[in-house]
Every structure is written in C-alpha cells, then in structure tokens.
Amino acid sequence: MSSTQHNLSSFSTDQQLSADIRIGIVVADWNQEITHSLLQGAQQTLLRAGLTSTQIVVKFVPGSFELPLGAQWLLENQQVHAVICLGCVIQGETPHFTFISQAVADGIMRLNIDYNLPVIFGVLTVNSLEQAKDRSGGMHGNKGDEAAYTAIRMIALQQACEK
C-alpha cells in the first residue's frame, strides 16, 4: 500500500519495556534536517513506552552509508537489545542514490541475522526533498516513530518467543 494516501505513523504504544531494556539510535548527519527530525520521532515513541533517556543510546554517522558499522559497534559495545537505523537518501541525477540504498538494506539485514537482534531500518529512500519532509514529520507521520515502534515489538516478539 502507497504511503501517499496514509499517515502511517498514527499507532499507539501499547507495549511498556522494561527497566533492563537499552535501545541504540545510529543517525546519519547527511541531510541533517530529515534524520535529526527522525531521531525526535523515534525518541519520543521510546519514551512513551517507559524507556529513560539513560536507555536509549543515540550515536551519529557521516551518512546513510556508515549505518551498519555504527549499528554494529553499538551492537557489540553498548549492551543493547536493538538499535534503529535512521537516515535519508534522497534520489539524484546518477546511480549513487541506487548503490547507497542498496548497500545499507543489505548491511542491515546482515546485522539482524548475524547478531540475532532487532536492526531496524529507519532510512527514507526518496525522490525528492519534500517527499523526505513529508515522512518526517509532514503529511506522512514520522518514519523515526514507525523504527521505533518497530523495535519495540521486535524487542517484545523476541522476550515472548525465548519463554
């Protein structure tokens, strides 16, 4: 189903984490005002779930392209039961845009089958500027309140399937 004709970011968070629970945020910087934005989102949601401050873990990257190392360091460094991806590749006159986006999905799913833990993809690939505005924080809903979310059930599926 189209986003275009859905604010997909209207849910509530019914799921409470518990005290142990320590979630990482890697952000990229490029297109700084589309990921920060993101980042507000996501940790919002996180704190409406009963996660502190002190158990989200935020790290910032160059760009889209170094998500998985920095997602991969927190994995192996911080203690954490996920860690949500955010980034933005917009669409340019040239492959890049192909090579980057397909880069991180696939460094990202690698992480999630290696480490056995919830990587989130939270990385707008879009075709413009103001389809990126649109998804974080516009018309669209917040694409960092979605990661979230996402990482919450994941994080709730993987407590109640190891029981």
Given for the second form:
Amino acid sequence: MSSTQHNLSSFSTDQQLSADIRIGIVVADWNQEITHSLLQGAQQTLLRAGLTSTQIVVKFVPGSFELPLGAQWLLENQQVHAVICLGCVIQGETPHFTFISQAVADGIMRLNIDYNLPVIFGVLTVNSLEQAKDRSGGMHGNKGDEAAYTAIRMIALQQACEK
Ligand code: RBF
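For comparison with the form predicted alone, please write out the form predicted in complex with riboflavin (RBF).
Next comes the full complex, this chain leading.
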C-alpha cells in the first residue's frame, strides 16, 4: 500500500454506496499531525463516494495499539459495515515499533475474520516523520484516502457476493 510504486490516491469514485451504509473510522492520536491528515483524506473520499457525514462515525484512541479494540467497539455497538483504522507508527530506538506494528496488524486481521466485515489497515509503519508526511498528503498521496477507497471496494464486493 505505502510504496513509491503503488499509489491509489488518484482512484475514481464511481463506486456509489447505498444510503444505509455506515462506516466507522478509528484514529490513533499518537503522531496526531499525521493521523489527523489521514482522517481528512479518508473523510473526503467517503464524502466524494456519496456518503453523508451522518453515515461516518469517527472515534479516537490514544495510540495505534488501541486501534483493534476501538474498532471492535464500533463493530459491536455502531452498526457499521466497515471500519477504517488510521495510525502512524514511527521506527524509534526501541523495539516498540515492531511490537506495536505486529500487534495492530494481527489484531485488525483477526477482526476481519471474526466479524466477517472489512476492517481496513490504514496504519503507516515508517522509518521517519518525513516518510509519514509523504504518505499523509505529500508526494506519495494520502493513505487515509486509500484506506477509505479500500473500505468502499470491500463493501461493494461483499454486496456483490451476496447476490
Ligand atoms: N503509538 C503510535 O500510534 N505510534 C507510535 O509510533 C508509538 N510509539 C510508541 C513508543 C513507545 C516507546 C511507547 C511506550 C508507546 C508508543 N505508542 C505509539 C503508543 C502505543 O500505541 C499505545 O498507545 C501505548 O503503548 C499504550 O497502550
């Protein structure tokens, strides 16, 4: 997702969703400068796809480690058809980067399977703040935007498979 070769930020929004669709977004406040830009990108994309703000539920958690539990609460209580998880983990001098990134990826994958609904991994795992900026509205697009697009595609796929 986050590479120089692969940038979905210039996708087309021809996939229109029905009026009863609700999408949750969980945002980690850690590295807020980055994650709130990811949120802006995701919200813009959902609105462009035809959702209204009442169809989008946004909740904040302290850090990326808390994203899976926040997503689970949305799935349990907010009747959402998908959840987008947005975070930014920056490589530091401690092994925290590896533990947090792995835990979040595992937790989010588990939710996908357990709830049979799309839970989107919109977490930047980068070496520097610079790389994070490039991917949250900079030269490599906005991965929040791409995460929202992925949610829309997966909801549409699920609906197509159910027909
Ligand atoms: N949360 C993030 O979302 N991104 C980070 O880069 C990040 N780095 C952390 C580094 C350390 C040393 C610690 C202790 C926490 C970090 N967290 C980070 C917060 C983490 O996701 C979580 O909120 C806390 O560990 C509380 O469970």
